[in-house]
Amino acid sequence: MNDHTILAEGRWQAAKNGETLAMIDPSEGHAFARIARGRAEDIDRAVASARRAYETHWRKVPGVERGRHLAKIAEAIRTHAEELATLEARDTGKPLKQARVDATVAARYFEFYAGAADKIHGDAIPFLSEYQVIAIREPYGVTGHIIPWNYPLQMGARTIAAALAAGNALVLKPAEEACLAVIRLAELALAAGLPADVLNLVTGLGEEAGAALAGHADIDHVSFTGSPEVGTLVQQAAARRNAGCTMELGGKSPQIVFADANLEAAVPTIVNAIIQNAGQTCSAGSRLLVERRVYDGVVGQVAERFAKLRVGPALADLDCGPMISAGQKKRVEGFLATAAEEGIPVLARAQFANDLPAGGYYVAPALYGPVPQSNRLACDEVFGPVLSAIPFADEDDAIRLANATAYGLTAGVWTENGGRQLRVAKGLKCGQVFVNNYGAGGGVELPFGGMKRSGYGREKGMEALHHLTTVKTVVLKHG
């Protein structure tokens, strides 16, 4: 990857200042590519490009034609799936098998929104007899999208596809830690015939390019995925011009296991939900709540699986890869050090593969328990492969514990009792509840977003199109 990683004005170019950033392979700890270090002036170019595209031609393109563009991009992703997966694995450190899933889901986003682009309907509203009232859904115009480093290919696909389907032109700011696969996705989109000025992309640091995009006067709506702290800054920047936002800000999601749960299905899913992408997932199932009378047995089975997990480089394709960076590794190890100081029992740890690269950012997945609800491991988002086991007494206690954090993104409920399934699902304060499953294979069709500190607004599914459009009410008096 060269330094021409800014897409604006219909062409790939370097940053105006000529500066670059190194891309670090987290499996090895050394630089393997460079990207442009875009700043405010590069954001200005990209936003102006998107505005021209929207005003001169894209807003006039009917939904069916937008959908055809997206369908071609979906096919291009499938054709280049292995290339994209390999790039994503090396860039993020996740095992290759997980990156292959990301490529499959990325294609599915474009396929889904290709079919949805001409189905963004308005309403006819009953009113007085001499009036006809219609509510029309229209695109915002130019939308800004700031995505994180953990799933750049998937998240890039879901935000680009939905924004274009809704009729917006857009500017994407990917994370500086990992963005090579989404840059390649943009190249494929242009090669597939997407008008080059409709999709604009600026690489760079969050505090430079990201801040400039969030605060830009000509961005009509901002979507952001990342930490609550940065999300607050993005919202403040958008609020200065009264622009709307979609915020997905992390989680501390529970897996709730009742005594009647099917453990054959539950245990492997629970383990996968915390080690996927080395736990660097906003919807990671990082709390294991288990009914007290079966706590020892359930946690014992989870511990057995943890002890067999193997950690290694992305392209070795083991169970778990490295952290994204030295800083993220240090953060996770800080949680583990504090837990050791406080005497929180370690029930199991994964194994490192032989001959790990010395410079890689590896942390072994760990299971702790029982963890007091007031402890940091049970309350704070670790964003690493750390699972906290907590016993509960009964259904009401399970709901209380599940809701006892500042977050509310996702939850898993494991029980064969149909009434309990619905009672618990209704009692949980979060945006998604999975009953006897977790994650649903990417859930392209399923509205996704949080409550409380996990944010607001929704991505995925048809609901995303409602958050990327605005309603205009037309009142016709015909006498």
Ligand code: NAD
The other form holds:
Amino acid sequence: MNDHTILAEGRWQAAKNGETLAMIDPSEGHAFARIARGRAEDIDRAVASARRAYETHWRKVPGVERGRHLAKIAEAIRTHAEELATLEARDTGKPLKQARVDATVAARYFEFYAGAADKIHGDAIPFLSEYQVIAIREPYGVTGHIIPWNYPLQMGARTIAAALAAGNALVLKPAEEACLAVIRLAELALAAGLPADVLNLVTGLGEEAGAALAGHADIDHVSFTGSPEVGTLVQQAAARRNAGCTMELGGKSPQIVFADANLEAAVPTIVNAIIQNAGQTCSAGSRLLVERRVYDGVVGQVAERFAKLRVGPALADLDCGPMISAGQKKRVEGFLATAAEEGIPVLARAQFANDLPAGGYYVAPALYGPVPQSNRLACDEVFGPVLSAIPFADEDDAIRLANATAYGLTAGVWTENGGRQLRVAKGLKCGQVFVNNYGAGGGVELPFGGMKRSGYGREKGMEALHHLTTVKTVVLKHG
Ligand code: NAD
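Starting from the form predicted alone above, please write out the structure of the form predicted in complex with nicotinamide-adenine-dinucleotide (NAD).
Zooming out: every chain and molecule, the one shown earlier first.
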């Protein structure tokens, strides 16, 4: 891939000032590609391109036709799935099998929103007898999208597909740490016939290109996925022009295991939910809440699996890959060092593969427990393969502990008791609750987003379309 990674005015370009950034392979720790270091002037070009596209042609394209474009992109992703998955694995460090799932889910987003594009209905509202009121759902016009490095392919697909289905033209700013597969996805979209100026993409640093996009006067809505801290900056930038945002932020999601849980199903799912993408997943199940009377047995089974996990390079396709960067590795190791100083018991550590590349950013998954609720490991988002086990006394205590962090993204509940399944699901303050399963394999149909510090607004499903459109009320007096 060359450094012409800025897509504006329908063509791939270098940054205006010619600057580039190195892309590091986290499995090896050395550069393997370069991207353009886009700045405010490149964002200006991309936003102008999207605005022109929206005003001159895209706003007149009916939903059915937008859907046809998206269907062709879904097909192109399927045709190039292995290429996309390999690129994503190399770029993010995730095991190839996980990147293959990402490619499948990316195609599903385009497929889902292809079918949804001509089903975005408004309302006819009853009013006084001599009136007819219609509420029309309209696209914003030009939307800005900022995504993180952990799932560039999936998150790029979910936000691009929904924005286009809703009728917006858009500018995407992917993360500087990993974005090569989403660039390739944009190339495929153009090759599949998407009008080239509708989808614009600017690579670059968050504080440069990202900040310029969030603060751009001609962006009508900002969809942000990333950390709560940067989310605040993005909202402040958008607030200067009173533009709305969707915020998909972090999580500290609990897996709640009751004594009657089916452990055969629960234990492997719980382990997978924290080691997937090396724990660098917003919805990682990073807290394991277990009913006290079965705590030792459940935690013992999880520990047994943890000890057998193998960590290695993305393309070796083991259970767990490296952290995304040296900085992220240092951050996770900082949590582990503090836990050691505080005497939090380590119940299990995974194993490194024998021939681990020396420069890679590897951290062995770790299981801790019991972790006091007041400890950082129980409250803060580690964003690494670290699971904190915490015992609870009864149902009320489980709900109290589950809600005891500032986050509220997702939760898993494991119990065979039907009444309890619903009571706990209703008691949890978070955006998604999984009962006797977790993650739903991507579930593109399922509204996704947080409560509390985890954000607001929703991505995925039909719900995302409500957040990418606005309502115009037309009041007709017919006498
Ligand atoms: P981050 O907030 O540092 O970066 C996210 C994106 O924001 C990147 O594209 C980055 O370039 C950009 N950015 C950075 N500074 C910016 C600024 N000043 N203005 C505008 N944009 C800026 O987050 P990260 O470290 O890449 O990702 C980790 C965080 O993201 C975790 O907290 C994780 O939970 C969260 N996350 C949430 C979801 C979700 O859907 N809820 C999904 C993935 C990750």
